[in-house]
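For reference, the chain that follows is the form predicted on its own, supplied as structure tokens.
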Amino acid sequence: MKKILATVAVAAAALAGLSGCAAGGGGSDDGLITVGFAQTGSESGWRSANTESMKAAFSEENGFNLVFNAADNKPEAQIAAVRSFINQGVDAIVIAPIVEDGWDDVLQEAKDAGIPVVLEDRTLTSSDDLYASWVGLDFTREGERAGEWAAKEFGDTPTNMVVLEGTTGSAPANDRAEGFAKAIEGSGIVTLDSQTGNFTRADGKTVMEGFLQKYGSDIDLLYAHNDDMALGAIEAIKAAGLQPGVDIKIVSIDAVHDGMQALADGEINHIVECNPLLGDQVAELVKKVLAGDTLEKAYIVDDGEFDQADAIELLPTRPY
């Protein structure tokens, strides 16, 4: 199931007193629930906040033994990590899939071993009977909200846009592009160029430098699939002698601290939130599935969106 569009809210509190082992899982001798977590990597501020949320939720104090792997955004390394978890006989596996495709075989192996899989953050295209549940954000709606702001900001005015895409083949890159394109239909916005910046600040800067060399001051708008790429682009825009947020308007997605600071400073014009603090919700789902509870296939976490005034007000108390 490529797109997950459920609207079920997840309670933040973890269930008390639940534990268990999957049929094929060995677990820990000390009674802890052993969970293998296959993270994408550490490509952004969002990802770092997500990792810290997961580690805090899957702590020994909460009844877990976490086996953590970050795949450095290499799909083959992430699949190898999941196979390692299966061989170790963990009780459950959590995956933030780097890309949507290519998961059928290893998910079937986990199912055959009796080890339930919970997806977090990103989705995949495998049959939904190969995993227990997913918790994350509605990436398509995030793209739509960014596009709605752009369409309102520019209206019918002829507007040249460049796009910094996320990792090619990933759910957020695919869905945020689709949502944004839908929202700007009928507006005056025209896409000059669109390339991947791999969700990283360094690549965002490099790709934006190329856009500026090619199109210069003809660029009116930048849409970045995440804040880190937008922040890299800001460096390139400044180096080109232009003023980010004024000469080139910027809309991005995530609302991590550095992005919100740039928004407060007027260098980004609008940010749609993508909440990285998913750990408690995922831990709850793992405990539920091991207890034999019936789960929804998808749980979507609510997001906000912010302008400059919001950023100035919220920054002092933002948890990420």
Ligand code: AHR
Contents of the next structure:
Amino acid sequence: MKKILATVAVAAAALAGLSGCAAGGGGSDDGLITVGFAQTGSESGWRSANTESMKAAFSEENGFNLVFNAADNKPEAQIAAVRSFINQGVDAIVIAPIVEDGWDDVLQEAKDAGIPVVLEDRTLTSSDDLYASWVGLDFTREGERAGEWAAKEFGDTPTNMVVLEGTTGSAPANDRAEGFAKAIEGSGIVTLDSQTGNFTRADGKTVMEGFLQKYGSDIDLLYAHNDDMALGAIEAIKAAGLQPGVDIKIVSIDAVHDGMQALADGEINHIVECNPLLGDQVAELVKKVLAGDTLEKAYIVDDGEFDQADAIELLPTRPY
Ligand code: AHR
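Same protein, different state: after the form predicted on its own, show the form predicted together with alpha-L-arabinofuranose (AHR).
Once more the chain from above appears, this time first in line as the rest of the complex follows.
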């Protein structure tokens, strides 16, 4: 993320300018642009919304033939999928990288084959010469916003926190940890424990059960790197006879429907948004790059943040 943010220009404004472009340079006999999309997997509500957004944007109606792969959150499988896209001779490749590291070789292979790569959602640590552009969210700022809420909520009151981290080595797990830690500096919050829940509801529940067995009612605060893990943890907290949102305060990231419902119900206390609806922007970037246009290396989409009253108001019209 650091590398990419360093190269961000006027992201929002520039992104707004990415419109009305014609289908680009690649193309098969049917006139469609063949795009290989290497998705992470299907770990969360956020991911489902992101996949739907991508499939809708990369439709035949919009001039695309989408070759979709979800790698079940296995980095080697995702790299193999990208290699297979290269071998198939697709016109462009889109990747939502599961982890940040390990991409140099396959990105170089795509470059050597003359196939442009666009990143969506997550970032990676390879040189930005190896891909055309990235569109996604500022994960560090998301973590910071979650931490700012927690620091304000607890001030210098001694507060025991447990953390459910996202997929180890992923940009959102790394950056959300970093942003949060910075924001709670000088507060009374101390970390009792921090473990990965792999961005899934099931692992969030299992890891929270372990935290509860170990620390019981000493836990004051849960920071979950996404809503799904918070939702799994809520089940564990209730099963332990405690009240989520009251006995243990919860802050999480995403703002998917079920998370917003838990926020409206008072079981989560604060949610920082991570917008999954990136498909249209990614499709426009792909068309632009195939048309030979110059792109910024990074386009950041805005996020919001919500409390209980916001959730009650927004839930009926929330698209995901
Ligand atoms: O990369 C974005 C993260 O991935 C979302 O916050 C999480 O829910 C998803 O699995």
